[in-house]
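As a starting point, one isolated chain is supplied in structure tokens, in the form predicted alone.
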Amino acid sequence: MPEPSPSTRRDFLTGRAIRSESMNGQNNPAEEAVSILSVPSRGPTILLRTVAMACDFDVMLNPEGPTVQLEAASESLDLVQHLEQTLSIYRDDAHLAQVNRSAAESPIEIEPDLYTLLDQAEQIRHATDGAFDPTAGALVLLWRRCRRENRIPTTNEIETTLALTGGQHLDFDRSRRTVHFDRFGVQLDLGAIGKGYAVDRAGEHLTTKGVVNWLVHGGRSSVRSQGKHAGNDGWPVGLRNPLLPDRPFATFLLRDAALSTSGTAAQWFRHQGKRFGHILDPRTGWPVETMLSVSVIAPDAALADALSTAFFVLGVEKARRCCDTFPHVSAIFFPPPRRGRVLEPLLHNVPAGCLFVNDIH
């Protein structure tokens, strides 16, 4: 492959090759959304952290905030710990793990937090034609086991496990707040929405305590902010280059909204020379290979979390159409490079003036 020209390499590194799939000869909406000048930066912050759901959860506050904010932030992180006890499938005593063990035998009453999240997850599953599916737990477990065994699943294993996937296996009784599985082996897995939900609950607790300006993130892939920071009309949030994870691509100015990114730069494995990412298409049972990453901006972090996974699975064209069905949702797609080595992020419905490209000299 020939080496790119200096200008092409610069475009690749800085992400300036940004375009919109819906230009139709008009002014490029992406150009209105993107600036390469005056990249906003963070100022002094107060940071509180806890470890939950196998990642760091951080609360960031302005130093000049109300005196109650430290206590409120500590309480919000305690809430995250409580939610892990409810939503985890890797802790035997967690409520979701108990549901997975018992719901095929008889209907199981669900705790309010879990019921709220399952109800939202099922709505998103329908809206994304199954590209996001909370019943894909058996597929996740199959691929995790095969990775430990240094192999990929057989076609028969995939087909058998797909028979345990899908919302048709769930029977909800909303009046009694119970769920029942129609067969043994069905497994709920909320890993693609749980962190976002925890971020939402932590942020909502801060708001109820009178904290106006805050940012909460879980694992640096799900983040929600409210208010202003360091003279900015929002909180600066970094977006990584999906091909060069150690390099910044851009800064997004986030205010009163959430942002979530799904990608395979950090989680993947190689088998017989082929790379397999960790994001599975629950409709086929196989890892998705058509995207590098997707970032979604949405009113709440649970929705952004789930949609970033769904859009990754759907691919650009179907994801754009799906995105338009959700109010106040926008997306930044990173498909594999075309035309040599030029990285071309695609912006869809991204608000004007909120995305700042990090210049590299």
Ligand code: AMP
The other form holds:
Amino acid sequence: MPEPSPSTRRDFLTGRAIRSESMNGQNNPAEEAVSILSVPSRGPTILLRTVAMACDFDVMLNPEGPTVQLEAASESLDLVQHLEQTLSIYRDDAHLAQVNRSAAESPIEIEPDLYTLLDQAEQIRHATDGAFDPTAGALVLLWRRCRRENRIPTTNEIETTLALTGGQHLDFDRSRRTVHFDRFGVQLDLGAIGKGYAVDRAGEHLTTKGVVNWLVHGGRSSVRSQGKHAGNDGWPVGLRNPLLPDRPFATFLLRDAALSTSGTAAQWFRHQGKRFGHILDPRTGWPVETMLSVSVIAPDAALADALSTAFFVLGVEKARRCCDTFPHVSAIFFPPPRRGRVLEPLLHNVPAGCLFVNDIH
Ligand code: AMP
Ligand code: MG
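Return the form predicted together with the named molecule of this protein as a structure block, the form predicted alone having already been given.
Below: every chain and molecule of the assembly, starting with the one above.
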């Protein structure tokens, strides 16, 4: 049998190179999900912005929306600021930082927002076989310290820190809403879900205030939208090329859903010629470098955020199986191109009519 010819740049740009599991040489639903015709574009918007969680949080509104929407948007950004004060581990006075300092000594009562999020995070940890793990905090701190010291951790450091990682170290008392760590050194880190959660709360506030059409962005990685924009049946959002992050590769028409992307293009360091990114496999204690990026589309942004991190860790095949266990969740994987090949995104369950490869002209 002849070798399949390598995809060309044009194949990729026109969506022909996009593959899905269910190809089998027959009808490829992934291709049906991709269109190069009439890429939806953004029209004029009203933009309100705040800086929180070390990134820009944006609320976008249609200019023709009701005047009350400005006040609602401003309130929703205040909410984001409040959440940072709860979820950060880098501000000494933040609630989560206090929990990390004290929960090994005695059970600590947790604010409702943080409790809801920890509960969701624990469920996702289970469902992803520990690939997403809110207790990865000690490992994250170890790798940060080593990055500053321009070294990689010793095997002994990794083993000691792995013994502080995993849900078995958390004791939740649901009736009292408390958490207790079973040993000193356990650290919660909600960096892989917190931005998404803040996007959700901001968006829900807009909806509660009667705003029908909105888009909320948390940094470059998490976005959620509701309603319609500029004649589109949803809000167009850009998907970056993970090898050239300033270049959009495609546009995704987000319809009452959230999209989150995990990748290491922006946060990594090199040691002795090897690259180490900021996403860790909590089961091994090592950074994962087998994927360029993963985008996940889900009903809410916290889930999309946590799953994009988990799928990055799991790799394409395990992530596809995990993805199938969540209703209304789809994924776009960017594995590193094989030698001599172009970048080939792999689509999983992406609904038809949502993904538009940007025109090459
Ligand atoms: P994200 O950019 O959403 O993929 O989240 C990455 C951030 O979450 C990192 O900067 C760490 O703070 C933390 N993190 C890294 N790996 C994991 C993991 N496997 N599970 C949970 N949190 C992680
Ligand atoms: Mg994430």
